[in-house]
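A lone chain, given as structure tokens: the form predicted on its own.
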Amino acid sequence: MNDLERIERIKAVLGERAAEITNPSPQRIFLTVPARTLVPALEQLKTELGYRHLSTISGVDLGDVFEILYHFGYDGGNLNIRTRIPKADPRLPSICAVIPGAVLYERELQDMFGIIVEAIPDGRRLVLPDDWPDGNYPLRKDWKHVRAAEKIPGGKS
């Protein structure tokens, strides 16, 4: 099946739900899908045309909303399915339901970017150690590194 099939399949299966589809280059395909309908639309991607394979999930910072990449693999291409959320707000259905495997994913956007994953089956940390400060997300533009002095054996006070 060809992108252009392959778009026509899911523009037919997803109805209102693709908000936006692109093909940037061959094999490459872009869908948007509102946050509130990303499940649902997930379900129908894998009962009806199969997307079942998720090759990871991954955030980007862009100043007042996170956008979260939901990339799929599928015959030597790539379905990569875009939904953004408020900043202020940054909460985020789990898609657990569908894709089991995307737990460990969610737990880092949660480690990460301080995404709030509704209904994850398990919230624990993932990335960061058990007491690292509440409040502090290394992948936020708005993260400030604080170093700890360093202390050389030796050396001058």
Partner chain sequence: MKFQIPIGPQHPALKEPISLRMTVEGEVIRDADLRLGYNHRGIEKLAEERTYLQNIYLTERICGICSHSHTTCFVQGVEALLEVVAPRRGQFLRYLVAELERVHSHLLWLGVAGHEAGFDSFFMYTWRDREVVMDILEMISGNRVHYAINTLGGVRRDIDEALRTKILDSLGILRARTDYYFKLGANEPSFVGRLAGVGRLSKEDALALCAVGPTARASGVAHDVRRDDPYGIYGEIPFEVCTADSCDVLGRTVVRIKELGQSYNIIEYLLRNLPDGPVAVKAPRRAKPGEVVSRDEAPRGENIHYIKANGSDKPERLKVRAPTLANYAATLARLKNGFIADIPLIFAAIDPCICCAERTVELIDGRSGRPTVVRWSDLRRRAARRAGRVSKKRNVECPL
Second form
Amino acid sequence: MNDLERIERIKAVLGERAAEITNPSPQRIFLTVPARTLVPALEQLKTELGYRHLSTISGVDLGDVFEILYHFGYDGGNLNIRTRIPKADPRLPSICAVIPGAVLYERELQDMFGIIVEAIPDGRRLVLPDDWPDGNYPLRKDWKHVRAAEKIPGGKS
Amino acid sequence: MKFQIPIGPQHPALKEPISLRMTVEGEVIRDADLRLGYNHRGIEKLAEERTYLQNIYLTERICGICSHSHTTCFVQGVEALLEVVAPRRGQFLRYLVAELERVHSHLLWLGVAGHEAGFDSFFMYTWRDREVVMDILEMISGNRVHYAINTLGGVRRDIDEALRTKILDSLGILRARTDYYFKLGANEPSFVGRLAGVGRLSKEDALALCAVGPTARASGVAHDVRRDDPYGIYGEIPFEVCTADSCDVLGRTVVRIKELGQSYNIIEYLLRNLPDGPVAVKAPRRAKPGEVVSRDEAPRGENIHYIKANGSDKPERLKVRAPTLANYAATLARLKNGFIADIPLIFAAIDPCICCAERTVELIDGRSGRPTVVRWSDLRRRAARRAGRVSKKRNVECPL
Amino acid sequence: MSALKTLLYVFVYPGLVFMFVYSTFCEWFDRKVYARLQNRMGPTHTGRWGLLQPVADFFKLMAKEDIVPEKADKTMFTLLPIFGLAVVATAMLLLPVWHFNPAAGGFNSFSGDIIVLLYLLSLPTIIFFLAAWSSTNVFSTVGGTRVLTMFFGYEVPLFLAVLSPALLAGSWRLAEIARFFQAKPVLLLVNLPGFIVAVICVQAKLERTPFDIPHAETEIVGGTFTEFSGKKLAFFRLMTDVEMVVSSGLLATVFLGGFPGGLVLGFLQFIVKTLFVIFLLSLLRAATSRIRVDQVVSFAWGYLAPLAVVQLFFVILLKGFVL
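Target state, the form predicted in complex with its partner chain; input state, the form predicted on its own:
First the chain shown before, then all remaining chains and molecules of the complex.
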């Protein structure tokens, strides 16, 4: 099955949920799906077309919106499902019900971008330390770290 | 009586910091929990402030074992963004180093598995033979760990005829030793008794939890990026994807030993068909706005980089997902209802590379506990200061 | 005069000094053999061929800071290493190599000394368990329960295996058992299965691979010894070494025909035979991987105990019908 056939089948299955579908280079398909219909779309892709291997979830800060990419691997290439959520109200549905292996990537999104993943089975912090101050999301573009003055314990202060 | 056993962040079974909390009842584990983040260095954020060329060396430092697979993944993606194609000889050498790295990583893993199972002789022997590969890598690239051989548009060093023959000769030794390990690993009763049936991961679970690499392949999932999503010259190289159906640690061992054999075949193919020509072409510094998803098969499984360019010489976003992170979920599921004695084996069976899995944000100042981002110039200054302090003794033989 | 002799006996030979020298030598031998089998050099640095390495390790540990955990039972924690060393040192005096007139009895050669020796060799296991338990560390506790679980596996086969030569010789005295086999060396072959069982059980008793489960470092850190440091750890290490010498001496006495030939020759035989047993133990250690504690118990009761019982029956039949 080549890329074009795959695109046709995805279009046929998803109907108008597939807002935009491109094929910028061989073996790579980019598909845009609105965040509302993300979970049912993934469910359909999984059950009807067999896209079940989630490689990872990438988040990108585009200024006013977050772009979330779900990278799926299949036999012969890579399907990237793109969805956008506003930065002012960063809510994203959890896809763990469909893809159980996604939980660590969603936790990482929560830590790094401050995206609220709704209905995530395990929403604790994953990579940031426990005493990390709230409201600091390191991979947001407007986050700059201010270096604290070095303090030597036991030294003169 | 239930009590909690902390495995990590510092524990003899773990070579890198990670924290596993085991709730045990006698010798049986009832619950397992995972805590990451002890090894965060802020590489993804840092990459946004580095040029593409600098980022090659940054991605190399994501991991100390599969360093080449990360740069390969990154360089492949950036080459696509920059619209350059590496010359064929350069590509052959790039994937030659990649396969040598797989050999070294799998031999290392065999040793670690032996050590975790208390079979130190196996550990000593596999690591002795790993030195053969390490020597080859050193001769090709000048380094044992961070080969730094990839560059945008090809590789940085060429190999000559003498080295080519030498590598081909070494393959004979490695093949013989690997056969011996296969015999040993599959026949020594106490070792097999420890590995067989331990850490079962069914095919369904492996698929559902998105396991990758040898972990998935030992559960009968024939995923291999080299075949599924051929990159570089892998489309033209004949090789098999090794799988096992036993779904346990023994299966993962067998898969890795079989993959060693496949890697030797690939190395031989690459060296026998090595084309002439340049090893690199000049690459532009700036990339047009665009995005690329690059995948490669690291020794531990699928490695994926997502790179977004914004028109400057620095990436807008670099997302790295190393194979270990993909396998954590599957590991935790397998630990439950196992024995304490099996923790190190099950955990080691995914070949965890913790610094790979944790690369993202911060450097935590150990003394004050405050997060700090160390700047490049700062690091350089620190290094210079340190070097200044060390007394200048050159060519001194180190006493054993 | 006799008081001086006793003092010499207890403190110099075959008492503390000799015990220290020989057990450290045996540790060196074990480490060197193990290392060579693994294609390593082993100790090379301290002394000729690294001979003094175990001694150096001992003194280094003696000089280290001695930490007692706050929640530990301090009396037990402090006393157990010393008590353990005393137990194995006493056991060493019972080996039939230092008394040259086998007919004469004495405080270290009497009827039933084989039982006493086996009892003294069982005590270290209990001491390890108590040490682990009193240090109240999670890893130690797990290690301690593993010590006891294993103990129920290997102890019975060991007793059965060691008692069958005693039955064949018809004596409960080590010197007499050895003398019996010296007279009829062919009968040593009868005990070969028992010897195999006993070597495996001694390996388990000494907690060496494949039975190093109570202090499996990759699973439970230091296991039994997690909280021990400094002098106490040094004592425990020395205790394990002495235990190795005593148990290989016991096996050499009952399975390899003891140490005849008086002062010099007997002593040489002692060295050669114990080193042979230690060599077997090292070989076993290098060739296997650690097994799980449940596998130890099922292996001990599934294979070792039946083999030892068969050996015992064979000896009884042999004694009843042939001899």
